[in-house]
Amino acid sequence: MNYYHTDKTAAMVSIAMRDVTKRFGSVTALDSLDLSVHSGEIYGFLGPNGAGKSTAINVLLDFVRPTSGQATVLGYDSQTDSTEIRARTGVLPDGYQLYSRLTGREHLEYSIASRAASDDPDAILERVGIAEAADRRAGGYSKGMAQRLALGMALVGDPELLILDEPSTGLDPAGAREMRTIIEEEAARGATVFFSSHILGQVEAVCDRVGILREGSLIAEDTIDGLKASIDSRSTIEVTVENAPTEIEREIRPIHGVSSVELSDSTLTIDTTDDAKMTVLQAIESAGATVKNVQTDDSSLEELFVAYTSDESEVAQ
């Protein structure tokens, strides 16, 4: 992916959080956290529960203040110029409360007309997949009804900046494909995209970039490419031979980086680091065997996720 959806430069930022700490009595929720998020880009925010993902967040639209340092959205500070950032910021938070005798058609007029906007609720509710429940009281609605509801009030006024807190939740697989077109959908017109979530294949499938976080400091941020690049990224390659000598498994063995090495009828299963690939290839081949197909399984973010927040974890931030 681009990381600018739009021709904002580089240089412009949406979202900087400077050495931002949070404590809640003997509890530090945010440790001297540092994050920048540039316009145009969809930024996933991932961590573990208790990481401190949902406190960063409250710290950008001023509800709750930090500690020390300091924040801003937009080129606004998040303390003093809070109205400026919330007229210009479309939020989804986490187990958002609907009214329960409004109609989603109801809700939708209501977030237009504080916003003074001039959206279509119809056209939203239609966007969004649930225009068939437009009559229906909120109070009735199913869990993924209602974040779906929730998600198009975030949408009124086009604004420039979508800060959305776990939005999958109480999504099927079909609605949160669908949250992730409108995703990119904002993003191509131009919107800053912001959201956390423990979906990890969510964050894989549409994020610019990521920021992992642990114990309230951002310990890993970087394409997907990139943070599986900065870690011993490891592969299972699946290798299909004809004629394979019975001693096949002693020659790939120890080959360096090579953890693991299964035959079974005429397939080798091989759990190995990606630079040592073609030297198993190689070795496959020289034994006597002829290759006639490979399958490579890569590392997956979630595999990532553990590297980097596991106790055993040393990447360095």
Second form
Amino acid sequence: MNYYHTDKTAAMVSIAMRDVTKRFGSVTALDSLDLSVHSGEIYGFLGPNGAGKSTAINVLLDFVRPTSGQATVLGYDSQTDSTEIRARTGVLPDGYQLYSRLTGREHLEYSIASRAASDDPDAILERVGIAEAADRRAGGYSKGMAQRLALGMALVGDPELLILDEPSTGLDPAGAREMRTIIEEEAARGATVFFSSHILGQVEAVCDRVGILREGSLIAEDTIDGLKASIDSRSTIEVTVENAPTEIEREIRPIHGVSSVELSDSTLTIDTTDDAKMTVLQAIESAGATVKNVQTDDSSLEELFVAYTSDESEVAQ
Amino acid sequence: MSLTRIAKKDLRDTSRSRMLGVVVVLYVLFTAGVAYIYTLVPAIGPGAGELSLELISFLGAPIGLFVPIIGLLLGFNAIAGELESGSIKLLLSEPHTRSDVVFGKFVGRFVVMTIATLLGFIAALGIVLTLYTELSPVVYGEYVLLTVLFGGVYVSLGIAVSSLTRSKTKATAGVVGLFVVLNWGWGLIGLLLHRVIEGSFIPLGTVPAWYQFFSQGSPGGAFSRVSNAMLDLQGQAQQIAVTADDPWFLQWYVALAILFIWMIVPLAIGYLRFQSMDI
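What I would like now is the form predicted together with the partner chain, since the data block earlier showed the form predicted on its own; can you produce it?
Following is the full complex, with the preceding chain placed first.
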């Protein structure tokens, strides 16, 4: 029995990442990432390629071990209780390959036996739309068929939680729609769904909440409507400073409303809500730096959204 | 049980490898061929001694060559191949531990190795038995078991090499290098050591005990030592350098222990490496 389950708040949170940092050599893939996914919701994990989405997912599944910080999934510690997590979680990983010498049915048989589930492989193959390829070796599958089979493997045993990494990779628009239908069906039976995407349009249609990841940190987390509303009240300020202490970003980052801080030469670029601007400027002064110039650019998050929407239009073509 | 699931999947997967199929067919043909030649040579064939014992020393050649190749071929891809392709993520999306993966893969591939070994022995036996009826089943059975262990050693070595890299190409280079070192390099190192310590490349007169011990320290050397002992224990007139008067570390049971060490240690290395890896 895991003691986390006696904690009532833990039971309502399916995924919790606390201050998770992951470095690969000199590259920081995750930078103090905090993330919460509530039980029963569909959570869209949005961010450009290379933002750290797969690394975050790999930490949840214990595929990679964080440099620091802690993650819990369904109340279990990601490192010490990983098999408990994976027994209750269906996973569609990113950057996987099927076993080319095994058939589609044999892949499913492996998942079913591993989970001691009673699913019918044919029913699952039917559901993900590759029933006709059941007895063909996966080496001959197209990218889309491979993705459908991997989704089928994730659905085995009606898991409490689904973690899907870029699920629409390799799917045509019709396939992406079917994928969304399956996600909605799974949520309707009570599963929590956590899926990542670099395309806003895919997330917008089905998600209860989205989190936007950039350079290993969550820069926004809200409902789609909430995010749209917040675009207007956010801005990027560029502050030219003198005598800035080396660790000045550390003073500014914790301020409520600030989502990112970068220092290059003598310019601080800060992404913040409008109402936190004054607090930020005061913090810079009290850290010992002198503010020489302040420039405001009101369109940061909007620009980010434009970037996502343009990705979407590329896919639609 | 998790380990069984992975072993079963791996057995299915690896047994369909075309490359492996070709090597196993070659091995079976080679073994059968050697058995056939054995029946043709009257001086050493039946009449010169009990049939199966002579046959065993004949079979040593194809076994010493093919079992290491098949074992390394089965092992080298176990971890590096799955890391390179990313199929390891599908494997570990199910609730298995890292140790289930390493040991399950070992078991699955060891079963394939054992089936291949048995096929060779059955072919050899089939040929010999159609021509002669004489047989010493106990020794033959023991020799089969010893060869199965020998196969396990090389599967384990292949998995250890596989755990040291994320690249299939490097793992391939690794097992080729290991094959060369263990099969030929080991003897060469022995001769060089002999030159340095005793002053000559080959033993003149009595063979120093340390040199003998070194010679039977490789998997192949240990395998030969134990199989020779089997013949000796049966009271056969074999020319065996080691006698019961020799030091304990030259006895057959030490060689058998060395074989087990060659199987266990590489597998442990593979496990420890994979356990701590980001995949």
